[in-house]
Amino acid sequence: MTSWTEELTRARLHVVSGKGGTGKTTIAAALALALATGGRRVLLIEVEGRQSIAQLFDRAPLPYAEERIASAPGGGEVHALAIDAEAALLEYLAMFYNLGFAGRTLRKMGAIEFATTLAPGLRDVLLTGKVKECVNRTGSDGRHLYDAVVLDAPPTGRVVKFLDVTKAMADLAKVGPIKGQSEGVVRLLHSGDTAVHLVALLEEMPVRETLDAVAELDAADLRPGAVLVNRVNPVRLPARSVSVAAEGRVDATRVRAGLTAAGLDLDEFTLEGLVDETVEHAIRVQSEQEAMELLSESDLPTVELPELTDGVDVAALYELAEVLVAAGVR
């Protein structure tokens, strides 16, 4: 496991993506807690309309407003925001065109839904625009309101398109607020202030998709951050025994002798089951080691997070955050 780098520490927007089913939302929440450790203020954002953050933290659905949802060790705070595209558009119209009342009228007419259906990319433009506003917002003292923002982004299959949709809008809009807003989003997402972290499992498809995402991010001039390897199981065999056991060469007699020496007397059926489990474990370990070697081709910092055998709850999020802090996240 390689540690968090100084370059990642300087990032203010941490985008978290991953193949569906890898646990990216769980890891995004744990990352927000880790970044808040030590007294920092962090905003956790979701954009897919699933209210996953509220479910993770066992809360009622989040409104379109920033709410404090957790404390972190050392006096830190995690706030959360579920961005709604319609609300973001109304806010955008009020902010840049002074059309607050007209915007509400448009909503009643269904014009906003019509607009986002007609131009699907507009939805992502609104979402990334709101993220940028949260990252750049300052308080009365001139300091950023949030020390870091964590974005639970769409899956790897469409994360590059999501992040770069505003670049196309900036090219189309030649003047006015849309032009300036779009350019600001592009600058943030393509700067050293943003890092795109990828959540992976030690399985062939998630690993392949992670490597493909790294290549796409590089091609789009977006900065890959760290690979966060989720649900890593402990290895319970000596390294020298893994390949032998994976081939099915487990000496049941030696296993029985070891168990007897430990004061355990197992019947033949139980012993056979134990041997079979040893072989299965060795096969899995070997497969995961091969997947980790493949992931190393990305040449990115890699952090391993353990399998949570009791499921994911708020306590588990803090447990994962501790692992991230131990890996240097700050």
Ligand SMILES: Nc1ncnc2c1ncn2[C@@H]1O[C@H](COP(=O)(O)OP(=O)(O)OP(=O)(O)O)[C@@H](O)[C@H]1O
Contents of the next structure:
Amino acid sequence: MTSWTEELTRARLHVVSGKGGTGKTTIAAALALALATGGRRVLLIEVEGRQSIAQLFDRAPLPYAEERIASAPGGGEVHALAIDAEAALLEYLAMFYNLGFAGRTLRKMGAIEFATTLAPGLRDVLLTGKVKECVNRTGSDGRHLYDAVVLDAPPTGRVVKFLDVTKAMADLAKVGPIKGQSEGVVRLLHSGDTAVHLVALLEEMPVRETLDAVAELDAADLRPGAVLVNRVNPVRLPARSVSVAAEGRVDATRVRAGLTAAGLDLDEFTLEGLVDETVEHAIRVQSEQEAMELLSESDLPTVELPELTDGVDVAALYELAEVLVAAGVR
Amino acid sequence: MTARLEFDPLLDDPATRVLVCCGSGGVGKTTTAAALALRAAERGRRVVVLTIDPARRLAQSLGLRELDNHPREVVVEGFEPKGELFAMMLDMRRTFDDMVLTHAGRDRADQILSNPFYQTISSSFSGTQEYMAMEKLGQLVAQDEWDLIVVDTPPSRSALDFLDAPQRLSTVLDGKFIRMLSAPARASGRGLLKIVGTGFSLFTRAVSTIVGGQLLQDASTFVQAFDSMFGGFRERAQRTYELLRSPGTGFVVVAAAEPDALREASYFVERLSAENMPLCGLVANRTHPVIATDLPAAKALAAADDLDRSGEAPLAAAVLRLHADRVAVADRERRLLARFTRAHPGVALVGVPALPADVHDLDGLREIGRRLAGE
Ligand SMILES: Nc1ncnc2c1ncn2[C@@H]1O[C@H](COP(=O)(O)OP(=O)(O)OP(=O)(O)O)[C@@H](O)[C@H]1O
Ligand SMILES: Nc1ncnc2c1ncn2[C@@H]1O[C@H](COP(=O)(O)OP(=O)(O)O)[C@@H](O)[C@H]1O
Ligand SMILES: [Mg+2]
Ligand SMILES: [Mg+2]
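Condition change, the form predicted on its own to the form predicted together with the named molecule:
What follows is the whole complex; the chain from before opens it.
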């Protein structure tokens, strides 16, 4: 199992997906900080209209505009953008048609939602179109404005559909402005500039979804990046004790002797409690190791991120970013 | 003081006819639904559990190998409940198709089923799964073959989706836009046209440039075919909604002892009370209560440090550290739950500890059932 590879270092668009609730948003933010470390400029994008980035960084909702939201060690900066499909559609229509005030009225009435219901692919094409524009944008010096872009993407169940712009276009008009734009998006998403990372937990369903997603990405000719294993609990037992303990065999006499040596004189009830806790710990460790083995079938670079017992605040994002940097993210 | 949620009296009460397990994604709704159904069957009731997207091994343990959209009796060696247990997995597409077949004549139904726009709506519109879960619940109630129906809800982000999504879907299917876009000339919303004025026709033109004329044509055909049966659809959804408010129904809100899940649970509890829908209580799932309650974490850690320094007794040191981890997790969970109960003192609550491994067989479900019942 390898960590971050050279190939991943070359990617400029990092798409972060995973089963719902596994930590996509959290890890995408930490990844943005890690990539910015050492003085780079990174853009973190969300597309589901939930203002998750603002919540995570504990600030007011983001407008539909790029804003600097954090600094990274070594002079790096992270900017953020919440792409709103409705705003993107109106922006897009406005480039080609003069909608005037009607645009806003239509929006209020739910017309935009309706248009995207009619053609669900439309929403995705608009969102990925905007992402591409950010990735490719250059400054006055001709260099890319952002060294890297991190996308907090839809969950694994929907991500391939989301990224498979070619398929989505099949539902849409065969000619017209959107067609031309989408060809550039297809090129970007299928190139070495893009990597699709998957956030997983060491539990049955997230692991299964991760492996399914890898297969689906491969089939759609999209490139799986790394598996980011989130919320990994510390393994406290020595490796050789795990499997015996998981079978319920914990040498209580030896534990008692050790505790006495440390000056702890515990009653029988507490000792039994400690033994039960140890057995549960061992069973969990074992099932997590099995999950890890299953994940390694994907043959992808893997990075483990620790469970943070006190929950995730802005400081915790920096902690996770450090773990990523230590694993070679740059 | 928060009351303890007592499941056994609830499961045994013949007046309890429908239990709906709600909560945000991944908290254990499906597991809870299956465990409650199993327990009720073992206590003598004739139960059906409607699961949605169960983990594969859990489905297999209930004898569900494929989506077949009909309840099957759970027949497993060594499983001899006093009552009976049936289980099914929701197939949303089939449920939608069946609904169309029931409401439209054969010819019209065929026309609808083969329409590409219908295919999109019935398989990928967000909200379809919720709508179909309600539809299926309505059907199970109407069949009147079970004396308890336990319903799982779709794995959506927000628990509220279960209540709101059907409405959203109806709004789209019944909306003015669909009529105008597909047949602007025929549109009855003259007032609306006036407000939007020429903007609307511009918009239509723009949209058709983007989505293509074919799609608009499909949408139009769909609406025309669907129009006549729509009233039936809406009424049905409305009736099921009413059912959720009736005395035999109870909502079980499932949450993990984590901030997001509890926030969602809070919203949901408030919503139920606003809608006069009966709440049974909150299941705090996957908690990590300390077993060796008399040993404080700080003391355990200090002793572990001592042992590490001397290099003696690595097993005992490990035991002390894993205990300290567990105390830290339990403290945090208790704090988070206390915050919930302060805001909702009237909501009964029961904690279900995390089993060390995933729950994927009847024994695991039985164990969860025991914990749900507070045994
Ligand atoms: N390493 C970690 N340690 C502790 N808690 C974590 C960790 N990573 C994520 N979490 C917590 O898990 C919860 C879900 O995380 P997050 O919102 O990032 O997931 P998500 O995959 O983006 O969810 P969704 O599918 O709803 O978008 C949050 O409360 C977050 O704080
Ligand atoms: N109390 C518990 N102990 C251990 N594992 C659990 C517990 N409750 C749920 N799980 C596991 O958590 C995962 C998600 O549960 P599930 O019931 O499918 O959630 P939901 O239906 O809310 O999405 C499953 O793998 C299940 O086995
Ligand atoms: Mg998220
Ligand atoms: Mg479920």
